[in-house]
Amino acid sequence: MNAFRFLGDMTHLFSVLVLLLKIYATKSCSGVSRKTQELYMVVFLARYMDLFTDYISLYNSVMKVVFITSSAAIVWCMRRHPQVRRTYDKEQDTFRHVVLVAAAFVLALIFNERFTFREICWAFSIYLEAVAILPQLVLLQRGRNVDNLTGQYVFFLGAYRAFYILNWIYRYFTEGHHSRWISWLSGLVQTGLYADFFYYYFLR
């Protein structure tokens, strides 16, 4: 654990408490893609399947059951809330997320570290990440008009990447030049998502 680490978890949780009060307070989801909602849970179940087999730490264990808990709620409050259910905006949210998983799924089996199912799923689950977000930048293009808990929830998602970058570099010269190129290229990736809509957001 490293202060870049810790606040990537932060901005990280900040960004899904966030979310959760746009939905929970206002009753809606508005201009939130469902499609990339959906992604990330699968992205924490594939990542976090050792919760009950390998144990860490207490920090690392409740952050995992938190970001799997709340991104279940967040895609069922989306799918079988009453109200919140109705708010949903499917003619908008059209991105055919089913690709991003199968691609990720291919690089995963091809470009791994070791050909295990954990090793497999962990690359499954970093490859997904890192294009995620893409059905919600589309979306909020298409929207035009973004409301402002839904533009700081995204930002809040670029700034944990940005920091893990930073938590990456730290242990790389604190750590015997540890890295794992898997996560280094897909975090770039993902953070490049994030530019343009840091500056539009920022000009805001």
Contents of the next structure:
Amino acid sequence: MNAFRFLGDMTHLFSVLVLLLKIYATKSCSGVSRKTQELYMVVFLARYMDLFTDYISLYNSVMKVVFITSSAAIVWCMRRHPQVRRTYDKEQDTFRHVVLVAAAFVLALIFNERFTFREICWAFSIYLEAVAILPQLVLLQRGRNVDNLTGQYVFFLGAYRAFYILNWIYRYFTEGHHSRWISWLSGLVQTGLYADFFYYYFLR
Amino acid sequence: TDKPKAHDEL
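Counterpart to the form predicted alone, namely the form predicted in complex with the partner chain:
Below is the whole assembly, all chains and molecules, this chain first.
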């Protein structure tokens, strides 16, 4: 594992933990899109179905469990926590996220490495992850002031994507590792969405 | 046929 990949994983982990701690410490999820969080939970569940079938390393397995549980904890807080759920901006968070799930699923059925359950789940999770931030971006643009922590959350997520692309470039040259084109393309789309956000974020 | 590679990234 190279440094880019590790930094990518760490910024990804950090973004999720920052968000969870923010919600837990302030007992408020104001400015956080529950739809984006639900999409991420679906992404992790679909991608890490291989947890028990393909063992890569202890590091990978632990991280998979951490991502699934932390994203589930965020969704649980926003739906069930007696104080937190009252602070959810339901009227603002109107993005039709089911459309994204359906589109990602159809894409995964058409474009996959192999027409198997595992590969379709994997491709589905990659496509969905690329667009899962959209409800959050829409919510951020509606709110007048971007909350510091919510801004940081998106910042760390963006850093994660950037590091992963550097990781693929690095692996391409050092290991001759051909990262699958599905991840390349989706990764670029995803990073582009963040770049667009930061452009406006820093203008403000 | 070759066995599909496992996904080694997160």
